[in-house]
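The chain below stands alone and is given as structure tokens, in the form predicted on its own.
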Amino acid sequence: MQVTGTVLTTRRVDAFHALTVVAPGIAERTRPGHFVTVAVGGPSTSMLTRRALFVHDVKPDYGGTVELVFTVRGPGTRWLADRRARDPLDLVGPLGRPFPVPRDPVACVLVGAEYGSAVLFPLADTLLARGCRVDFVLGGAGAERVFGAMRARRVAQTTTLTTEDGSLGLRGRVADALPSVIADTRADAVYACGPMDTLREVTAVAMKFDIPVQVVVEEAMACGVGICMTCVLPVIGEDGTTRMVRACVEGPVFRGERVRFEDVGTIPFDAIGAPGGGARHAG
């Protein structure tokens, strides 16, 4: 649904920005893994495309609020970072397919890199309510790029932090720390969000341990509703056939082993509809 929300609060979280927006309707429908798109620039702007933002938190306050976390990457997110309390925001959501959650209590490791960690906290709350064990592995380039460390320590059995420059926690990437966490916690499942290279590495680790992994992909989404096709990526279907699917509609949550990370940004020759290959295969 599309609503005109009102900014309730703004805050800096180290290198990131967080906006809490009063958005009744969207808030009550949002599930862990959903995202929203936000119009940027104001009514006379030349920035026509929306910005897709992960939902970090949902509360019933003021009829329903959502907290959105992002980093400044260009003029659109810079405009968002400059919003203040009581400013209006045009939101569409909730969008995408949310996380699948286990029916029975299991041990889950939640892996987040940079601001991608934000989407994992509503999931953690849902898993804990179902009696699951939750352990976090969070990382970033430096200490200021690790999101949610304090909240993770409050809710999880254990929290492992990594930074590439060694300024916080272990030196390295989240995938470097993941094997020992999986082994120590006897994890049954992994959930991850972050840049594509991180998701590729985390998926490889989970596959070595032969446990399922659900990933939230961070593909560029211009429309968020499946029209513009900017967020397509190659995913292997249940029938073993590769298709170019839209992250905003069929995702953004996918089974990690189904995503062809090495081919993201390309159209594999064996994908259905691919020039010179998949079209013939499709029959």
Ligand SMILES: Cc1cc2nc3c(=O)[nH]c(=O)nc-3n(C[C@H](O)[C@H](O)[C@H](O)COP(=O)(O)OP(=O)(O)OC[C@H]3O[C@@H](n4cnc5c(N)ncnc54)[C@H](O)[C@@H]3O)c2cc1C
Second form
Amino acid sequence: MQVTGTVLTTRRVDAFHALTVVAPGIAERTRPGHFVTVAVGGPSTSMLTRRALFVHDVKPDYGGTVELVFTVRGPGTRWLADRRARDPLDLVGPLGRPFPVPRDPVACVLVGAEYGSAVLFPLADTLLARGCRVDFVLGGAGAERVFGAMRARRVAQTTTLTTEDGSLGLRGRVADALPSVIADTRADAVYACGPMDTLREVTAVAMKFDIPVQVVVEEAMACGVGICMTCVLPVIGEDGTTRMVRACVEGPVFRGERVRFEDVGTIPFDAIGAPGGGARHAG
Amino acid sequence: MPVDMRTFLAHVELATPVLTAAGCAGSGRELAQFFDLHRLGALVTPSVTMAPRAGRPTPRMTETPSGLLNAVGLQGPGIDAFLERDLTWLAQRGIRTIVSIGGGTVAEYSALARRLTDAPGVTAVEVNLACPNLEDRGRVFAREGGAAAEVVASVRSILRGDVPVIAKLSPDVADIVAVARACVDAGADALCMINNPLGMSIDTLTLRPALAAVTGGLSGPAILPLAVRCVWQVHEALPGVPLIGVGGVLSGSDALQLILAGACAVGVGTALFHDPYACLRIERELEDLLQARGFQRLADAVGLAHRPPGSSPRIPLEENTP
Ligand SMILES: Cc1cc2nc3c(=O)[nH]c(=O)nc-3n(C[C@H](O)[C@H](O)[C@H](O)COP(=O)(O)OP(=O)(O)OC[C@H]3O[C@@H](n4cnc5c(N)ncnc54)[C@H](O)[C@@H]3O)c2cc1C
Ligand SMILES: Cc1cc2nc3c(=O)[nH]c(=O)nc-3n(C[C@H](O)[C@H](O)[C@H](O)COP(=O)(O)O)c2cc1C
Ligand code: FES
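Any chance you could show the form predicted in complex with the ligand after that form predicted on its own?
Then the entire complex follows, led off by the chain already shown.
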């Protein structure tokens, strides 16, 4: 649904901006893994596409609030970073398929890189409420780009931090730290959110340990609701065949081993409808 | 008094003039979560092809000033799955549906038309002529009257007479009137314009084209003036032909421009990506604008901008007499 929300609070956390938005209707429907799309630039803007952002936190205050965490990448997120309390914000959501959660109280490792960590905290709350064990691995390029370390330490059994420059925690990437965390915690499942190459590395580790891994992918999206076909990536279906599926409606959460990470950005020759099959090159 | 918003595409009556644009409304199910699709003049499907198509590699889209460049490459399930899944879903609900078809050869368009002849729930067929002609070094059919007419004639000869054939034209031509006339002479009952003009954007960080396909189709408010010009020129030359105006419609006043230029219906594409409710909002705004200008019927506004300068505005009499 579409809601004109109101910015309640804004804050800065290291390299991240966080906006809490009063968005009744969206807040109570949001489950861990959902995202929203935000109209940026104001009513007469030349920026036509909404920006997709994960929902970090949902609270019942003021009829329902959602918290969005983001870094400034371009003009859209720069405009968002300039929002102040009481500004209106046009949101559509909740969108996408949320995380599947296990029925049994199993041990889960939650792996987040950069702002991708934000979406893992509501998941952690849900898992903990089901009696699961939760351990975090959080990383980023440098200390100021690791999101949520304090909160992770509060809720999880263990929290492992990594930075590529070594300014916080272990030097390296989240996937480098993951094998020992999986081994130490006897993890049954992994959840991961971050850039595509991080997801690929994390999936490879989980597959080595032969445990299921759910990844949240981020593809450039023009609509977020499944009508533009711009957000596709090659995913292997239940039947073993590869299709170009929409990250916004069929995802953004996928089983890691089903995503053909090596082929993202291409049309694999064996995908359904790949060139060479039937009518080619039109459009 | 509410404005009479009914309009006609050839003999087919539509309750409202606001349609979705081909390829911008998904299968229908996605938008049905937001509003009742019966409130559309008609839903236009993505261009369906004979075989399933995986489309172009990503990145497929990039934002441009007041616009969007896309290179989706007609990703779709192919005609069999489309008929079985998507069209059946729409037909069962009685949603007015215009089926868009795309092909690489005249034979493919003909085969698609044959598959659609017995399908239930086809209000009209829109022929997307902006597809590369595999028998002409991949140049699109829409770029030249002869190639476009050949496709239209073949589709027209196959479909039942009560199913209007709409030819969808591209603005990337030297003489849009010539292509429009060729399509009408070949039997097109209505014309739709415009499809996306080709554009390109270069990423100044990677120093490479922003789209994997290098070039892409431009859409959104950036192309509204192009659409208004094309509709104007074609209506001037062929005033009796029903036109669907498409391109950059974001508001009721954008829609009104196309109607005043000569369109009797308006397609909304890229605006849906920003606002899933765009069609309903635009229809409401259009009705308000017509009412404020004293129109009782949408039909009275179609092509009105063509009247000579200085001629009195056609405000109906009873609106002026107290
Ligand atoms: C499901 C999903 C959830 C996301 N959640 C978050 C989040 O919680 N926090 C956060 O900081 N960022 C998130 N992103 C990325 C965020 O959407 C982009 O950073 C943002 O759109 C960039 O907009 P811009 O105008 O600042 O940058 P520009 O690079 O100028 O963007 C221009 C265009 O490209 C699109 N675009 C560019 N990069 C991306 C990208 N990586 N993903 C999607 N669209 C892109 C934009 O939507 C826009 O249309 C998410 C993306 C997706 C798909
Ligand atoms: C993502 C996308 C997909 C499209 N797919 C089709 C298509 O399948 N067939 C077609 O005839 N036009 C297609 N179009 C063109 C639109 O129908 C429309 O003519 C064009 O985008 C201009 O209208 P707009 O500015 O309102 O989007 C597509 C446009 C976009 C942006
Ligand atoms: S973003 Fe439009 S289909 Fe996924």
